[in-house]
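Let's start with one chain on its own, the form predicted on its own, as structure tokens.
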Amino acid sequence: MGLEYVRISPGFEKYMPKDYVDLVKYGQFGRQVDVQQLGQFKELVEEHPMCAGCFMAYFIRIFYAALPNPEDTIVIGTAGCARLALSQAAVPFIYGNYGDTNAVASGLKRALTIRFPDKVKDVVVIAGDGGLIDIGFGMTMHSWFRREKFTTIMVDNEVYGNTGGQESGMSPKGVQLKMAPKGKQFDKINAVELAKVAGCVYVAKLAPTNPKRIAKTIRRAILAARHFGPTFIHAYTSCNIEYSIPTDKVLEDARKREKQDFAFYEWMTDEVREYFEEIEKQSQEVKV
């Protein structure tokens, strides 16, 4: 993709679907939007078949609004809840086999760098805890060890929600689930520390309670990946079905988990920190 492919050729506008015309006219292609303006512009994802009250769907909505260059971004996902919304968005989406998202992203990013040496093409993996830290663990680790320049976002609902409620490596110790009636026997995997040790240059952990902070974190992860190496975001996105969280309590649950074990955490290398200080200083000077 690219802006030249997004724009409608003169004279063809009346033949295009209205949703697409609105997306080009009032969407975020070619411009930055603020997540606080949600509802005031045509969004990249508006409809999806995810469960009512799903906090993962909310996070994905913020994710698309936060993309620095959606017209030059490719998203990769896999089997699981997230892909139900990811595949509905107006951004190219690749459906990887279960567990191989980071291997696909590694090859794609390298190919795009060769094909478009003078353009920035962002690659972002969004997958669940099962796809990235259980079944996809080896490929996730190797993409980080190899310093591949793309962002990995784990939407952690702490369960295999799409297949009935089996425990995952990210389920909390002791939790009982529909298909794990005896309770989980070992601790939740510390994905953040694994990412740091494996070579990620920017790592963040959050509960999606603050849209502006989510957007800033996503943008930082993508910008750092362009220049320095792999980046990782661990986001808590509850499964209100498997954990029996009433729809009107999902935000309350997220705030509770934020206090309990998902307090906002951000870590970066020194060179990434210097990079952000410089570009954010330039941004402030432009505003003045």
Ligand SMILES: Cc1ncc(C[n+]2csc(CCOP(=O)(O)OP(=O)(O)O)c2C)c(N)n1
Given for the second form:
Amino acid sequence: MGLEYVRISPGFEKYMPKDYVDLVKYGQFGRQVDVQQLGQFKELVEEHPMCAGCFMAYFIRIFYAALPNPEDTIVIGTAGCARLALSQAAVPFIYGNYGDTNAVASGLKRALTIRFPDKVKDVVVIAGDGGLIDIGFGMTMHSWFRREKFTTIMVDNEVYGNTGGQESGMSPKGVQLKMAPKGKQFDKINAVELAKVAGCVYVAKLAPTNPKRIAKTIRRAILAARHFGPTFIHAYTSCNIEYSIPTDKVLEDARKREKQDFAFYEWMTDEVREYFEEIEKQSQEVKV
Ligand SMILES: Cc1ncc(C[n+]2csc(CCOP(=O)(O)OP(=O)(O)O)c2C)c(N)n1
Ligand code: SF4
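Previous: the form predicted on its own; requested now: the form predicted together with this ligand:
First the chain shown before, then all remaining chains and molecules of the complex.
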């Protein structure tokens, strides 16, 4: 990790694929990009086998553009749709067994802290609602109770998308799914409140309608985790296949859900708030 791992050995430049050279030269390694610059340089994630128009894939693209230090980040995922794109990115990716992500991330973050005490090494878990709040529930909660310093992002498509449409704890009450033909019997789990009670220092909930705000939220979650403790983002990322949302209507659907139950929500401890106020003040001073 560090910029060394993407550096091309001198003399080999002319033999490397142009794509790779462009990524190292113009991509996000060693510099912060604005999400509005997406498409102007070789991206960290580009091709992936997720369904056409999948909103989760769009969110993941913005996630990579938002990383404060891609060259010093390890992403952890698991079985589920998200890993199809996560494993195609130019950032180290670890595939945890389904349900294990937050235990793997806890061990990894601790090991990195011991091995590189003076360096920043970010660890981020991205997994589905099934992976984090159903089968992975115990390990997710324990990483939060233990104040592990990494970010967890739940890409909530309100279903087990990758295995064909079983209901999850995050499916809304009453919704009919292929494998819940009579409609779900129980309420959607309130993951954000659980995260607060379990000790997260920064918690956000959003529908991915505003790329700049998504990027800011992801950066904040990663920075707060670096310094203070566990952080959590609950992102609505619709499954157009299992919820029969036409691909040209996914944004419309996200806007509708934003009005209904995914209004932007951000909560943080006092010390995290003071930290952001301080760094935002400093960046304004630099601009002036
Ligand atoms: C221990 C274990 N149980 C079940 C599975 C099968 N499995 C693979 S993906 C998946 C569902 C993923 O759903 P979710 O985490 O919500 O992610 P999505 O695919 O919806 O993005 C399941 C049950 C598995 N791989 N391992
Ligand atoms: S099944 Fe759903 S969540 Fe999975 S890639 Fe397809 S649209 Fe996206």
